[in-house]
Amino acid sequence: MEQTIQELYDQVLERKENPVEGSYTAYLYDKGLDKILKKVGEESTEVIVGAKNSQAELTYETADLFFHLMVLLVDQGISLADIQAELGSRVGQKSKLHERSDWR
């Protein structure tokens, strides 16, 4: 079974409009905006130990960081159409990191 990212969006979005007694996904809205971000960079750090480890590591744990961004922007009302838009904005566009004065 394959699930894509907007299915996985959809999913997330619908356990927080209605939340299933004793689901991970309520526990963590339940829990609030610290705890989700302390998954997100924990699921971050995992993926950068899994890149070192192997690929079928890097791939669990990135579908886990994945699955934890999804709740993020869930929680924060922040749509999957906002990132593809944002995405869409920096087509063709320089980055702007040499612009600034802390990038390395």
Ligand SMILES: N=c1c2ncn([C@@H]3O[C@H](COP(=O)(O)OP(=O)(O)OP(=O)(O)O)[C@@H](O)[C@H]3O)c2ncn1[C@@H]1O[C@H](COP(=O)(O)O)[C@@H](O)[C@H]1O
Second form
Amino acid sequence: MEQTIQELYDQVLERKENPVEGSYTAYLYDKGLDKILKKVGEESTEVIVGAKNSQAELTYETADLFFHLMVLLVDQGISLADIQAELGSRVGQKSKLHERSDWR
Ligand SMILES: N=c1c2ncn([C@@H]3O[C@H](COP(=O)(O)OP(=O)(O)OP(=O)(O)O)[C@@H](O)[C@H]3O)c2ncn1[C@@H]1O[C@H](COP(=O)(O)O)[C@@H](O)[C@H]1O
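Please supply the coordinates for the form predicted together with the ligand, as a counterpart to the form predicted alone shown previously.
The complete assembly is shown below, putting the previous chain first.
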């Protein structure tokens, strides 16, 4: 079974709007922003470690990070459309890489 990022976002949003007993997502919202940020930080570090170890570990840890990022975005009232719009605004932007002195 597969789950799109949008489906994950929608489920996480549903947990925010209708907290369910025993839900880890609802627990994170209950704990608040600092807890969510702590988890995003931890999962980011685990992605870095995972990338050094194996593709399987990187995949697993990236899924964990995506989940916690979705929780953060929902908590802060940011939609996936907001992120897509930001990414879209960058399409075709000239890379500034050539302006960097350390570029070779
Ligand atoms: N995708 C996820 C998902 N990925 C990771 N996790 C949870 O994230 C936690 C990360 O593990 P850690 O060991 O870092 O954290 P922990 O020690 O359990 O918790 P802390 O004490 O650190 O807070 C685990 O409890 C995982 O179960 C997730 N929990 C839920 N989802 C999805 O979120 C939706 C809502 O699920 P519920 O939260 O169960 O309602 C569903 O679609 C789920 O599939």
